[in-house]
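This document starts with one chain, in the form predicted alone, laid out as structure tokens.
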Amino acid sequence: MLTPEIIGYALNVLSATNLFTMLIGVSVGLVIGAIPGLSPPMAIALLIPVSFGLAPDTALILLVSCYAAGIYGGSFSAILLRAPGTSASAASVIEGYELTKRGKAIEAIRISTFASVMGGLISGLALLLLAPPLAAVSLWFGPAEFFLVSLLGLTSIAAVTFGALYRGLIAGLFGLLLATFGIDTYSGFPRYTFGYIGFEGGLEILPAIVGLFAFAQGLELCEGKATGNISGVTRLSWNVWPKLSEIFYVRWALVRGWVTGLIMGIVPAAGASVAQWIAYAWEVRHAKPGDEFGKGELKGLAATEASNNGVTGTSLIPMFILGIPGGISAAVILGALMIHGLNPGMRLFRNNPEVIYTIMWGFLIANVMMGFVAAFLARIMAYLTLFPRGILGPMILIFSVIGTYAGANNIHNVWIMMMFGVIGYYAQKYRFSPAGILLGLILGPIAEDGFRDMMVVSFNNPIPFIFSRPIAIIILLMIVFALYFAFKPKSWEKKREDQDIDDKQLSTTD
């Protein structure tokens, strides 16, 4: 509940120091988030030493601003180059890059910015108004719920295959297999390492994302006509503010994306990487005849972008109240919180309300500032779509290598990234869904850990254990419905197939 005292803390954010610090955080987050191989946790970690000399509220405003902007920053390269800068923007590749290829890059950026800014504002309001009750919800999630949430995420594979369902399932199973690489955390036994030290720590997500999408995209651009560009257009529109007609067209996609993000943000270890795929799959299942999913559908992009920033505020709720971070970025912020002498919990709200509420207001205002800074950067970055393929392709390959190495200072990750690049190139060529591989890789560890823990706490009797937990039953029903709609014939796909047949017949006649 907003009391006059809480509202008064908003004025603390408007000091010149806090606003300038916020601008630095937003700018760093956007730039680092847009570079494949670098990530919001890395950006936040780089800013922690800078925050040592600042007041606690100013220091945390710097970090949460960087967090919000970093999640969105990866969408620039995902939409414009098919090279997601972060794992939270991987799903935006599917529709965003197709829009870019059709010469609608600015339209895609417009909706992406609006969805992300509003998603951040809504999740920030949830953080400000509902932190204590929503934190209690996160305690309802145990091993069974984590296992079932990962299965729910895996049903999204059916939504990203577009007519190649069985190939997509094979890709997902391959991703699950790759997720088992490395030393088993329970037994300490090395699995599928083949004596190579680079596999012992498992296959990290960021090198996989950079390889499957960015490096593979660079290889694909290198085989095209060197003088052509991605979209085929020579001029770009500079209207970076969304039109009311565009917002109205995607209104329900935005709502579904925001709701998905708010819910998944509360679930520890899920976060934007899982939320975006669930939101996208949900949107595909709501498709209508005439929708162009897989070919540049604005609704799909709106859903993914609304969900990944819808996570940001609610993922901080269990961190502030319970000391349980909702993701890696929240974990880094938690470390910074404690470095500045602030311990999470209800005592933080009782003893230091001026600090915690100033940070929350700062998070809200940072999302608004992010919209303006992103609009400025979009004008610059959109020029990349006009670059000749002969220049752009090698540039993506070079920056993929540099970004991957800089992300962990580890040459093994570069080799792993290049391995995924070759896999992603051929997977895309033969319709084996690189997104399915990535989903399996992201969700595999969550599913495995959840299943093992569930077997322990249920004394090897998981079925009664699952049906004794209300949240687990709800998630199980969602999985059943998701699978039903995945295999049910879709009217919009039938219409597309008929249109494709008509186009082939016309081309044959000509």
Second form
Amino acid sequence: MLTPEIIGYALNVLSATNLFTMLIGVSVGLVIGAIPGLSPPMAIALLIPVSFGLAPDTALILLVSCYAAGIYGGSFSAILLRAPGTSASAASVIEGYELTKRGKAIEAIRISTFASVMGGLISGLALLLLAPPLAAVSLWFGPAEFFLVSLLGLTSIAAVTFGALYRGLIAGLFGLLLATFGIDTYSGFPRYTFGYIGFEGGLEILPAIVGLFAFAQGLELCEGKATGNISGVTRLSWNVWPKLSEIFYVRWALVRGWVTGLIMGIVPAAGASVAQWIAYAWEVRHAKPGDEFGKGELKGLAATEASNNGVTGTSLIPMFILGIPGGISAAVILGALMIHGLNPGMRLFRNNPEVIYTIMWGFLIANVMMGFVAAFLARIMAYLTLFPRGILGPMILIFSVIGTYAGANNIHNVWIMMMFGVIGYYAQKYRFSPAGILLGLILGPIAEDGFRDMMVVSFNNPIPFIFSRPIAIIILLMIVFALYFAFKPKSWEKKREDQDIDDKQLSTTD
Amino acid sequence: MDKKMEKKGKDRRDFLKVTAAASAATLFAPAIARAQGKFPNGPVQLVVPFKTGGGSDRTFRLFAPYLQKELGVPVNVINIAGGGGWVAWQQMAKWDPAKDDHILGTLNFPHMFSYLDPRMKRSENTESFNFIAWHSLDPCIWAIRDKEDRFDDLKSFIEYVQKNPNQVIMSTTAVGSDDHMGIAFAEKFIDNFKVRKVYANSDKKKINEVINSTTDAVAGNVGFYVPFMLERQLKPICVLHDERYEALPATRTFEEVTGQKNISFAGRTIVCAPGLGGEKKAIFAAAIKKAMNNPEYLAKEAKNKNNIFYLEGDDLKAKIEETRKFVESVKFWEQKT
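Form predicted alone done; form predicted in complex with the partner chain now:
Expanding to the full complex; the earlier chain stays at the top.
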């Protein structure tokens, strides 16, 4: 409940030190998030030593601000360059970059900023008001639920195939196969490593994303003429504030995105990288006549951007209340919390309410600040879309290599990134959805672990086990609905197809 | 010009002078130090074989400023992640003592003994590394839900498992980890002790599983688990250590209850280039020892729930040897998982 006492803690945030620290956190997060290969957890980890000298609440404000902004920062490069900076922004590539190609970069950025800031705020409010009950919900998820959530995620492949369904499914299966590379946790056996040490730890998501999208995009820009730019315009709109009409147009997409984000934040192990795809697939299923999914549909972008920041606040809930971080960024923040002498759990709320609530308010206010800093950065960064292709292409290739190497100091990751780059380039060319490959790679380990764990705990009898768990049944129903709507054409789509056939017949009879 | 302006100008000149001097000092300090034959004469890299933000990364990032103070040169933590640590370890085994004398690495036990698993086909072994010191040791524990009513200590837990073989489920880290080895040891040396295992790559997953009743018990390391015991979510039933652990004095050791010496832990050591010896290694060793005794550092690690455990020379060798024997006795790669 929002007691006057809790509201009072908001004033703690407004000290000059806290606001300045927040500005640093937001700026670092936005910039590191925007560079492909460098991730929010890395940005947070690098800020931890800086936070040692600060008071615990100020230190944590620095880190949570960086987290919120880091998740958003990745969207800049995803939208403007088709080079997502983080795994949380990969889905924004699809509609975001198409909008950029149509000269609508600023329009895409402004709706993305609005969706993200509001997503962060709603998620932050959930964190502030509903943390204890939502933490209890996160405990309802076990192996069966993880397995089914990953299947639900895999149904999103149907949404990213844009007419090439079978090729999309092949891409998804290829991603699932790649996800089995590396040392198997259940036997310690090195699977598909071919004696190469770079494969032993499995294929990491970040080099895969940088390769599949950024590097592949760099390669694509390097073919053809060096003149001309990706946006096809010479001037960009200067209005970084979203119009009411735009918000009204995407209103339900935003709501669906926020809801997906809030829920997926609480599901351990899923997080923003899964939420955005589920939100996007949901949007595609709700397509109306005239919507242009796959060609720069604002509603698709609004949904992915609303969902990935909708995750940020709720994903901190299991960490604060149970000490169990929901994702990698939350795990890094948990480490910092402990170094500052704050042990997570309900005791934290009882013993140090002033610290914990100040951090939560800090997270909320950081989201607002992020909106302003992002609006300022948007104008500068959008200029990139006016660069000649001959300069932009090589620049993206170079940044992909540097970012990937800097992310792990590991040359093998650079080779793996380039391998994915070549795969991504040809996949895009021959319509084997790169997003499908990525989905397989992200969801493969969650599905495999969930399935194997479920077999152990159900004593090799998974079906009755699934049907004994309410949440599992709900997710199962969602999968059934998702598949039904994915394969059944909508009535207006059918009408349009019939019309097309009639037109063709007419033209042949003519 | 009025006095105020004059003062402002002077201040600015002073500032520029100081800045220029500082920049020159930064630029030329290594060269000057080298000319004077001082060691180390430039920044030292401390290689952590895992990603930023993990347990090893956290502890060595805490440690770096204190080591820096002792060595008198900057100490930078570098993460070389991949292959479960082996990407970095293979590099450490190849460091050239002539060129790579300003670089230290960290190596984890019993983790690195995964090379004993013939399936991994590794060419490196403990002889490939130049150990300076043992840095920290986080003993393994087994814990159950605080509200568990079928068993409440190790004795009743083992009896329950023996009566219901392959019915009790334990959460543990992947095959070959310290947590898994503790369970594998029990399965090999305690009659009729057979459990089902759910494997994870993170403590968060394991704790989630045991708290929400997916599994019955969890094998982990003390450091991360103490807060959950204080919150009365988990209850420790034994510690896999040679004596009772300071933070959990009421918890008995595995050996106390069963008579079997089941000792497993997450240990971290610091190494330098193979072949680097004499004065250089001695300088590193002295600085590491001093930094590890810094009360301010120890206080930070206490908050971080990391158990600092210093060993050097023969004691260090003996601990590594003891760990190798333990892993060889378990031979986890021959067990059914």
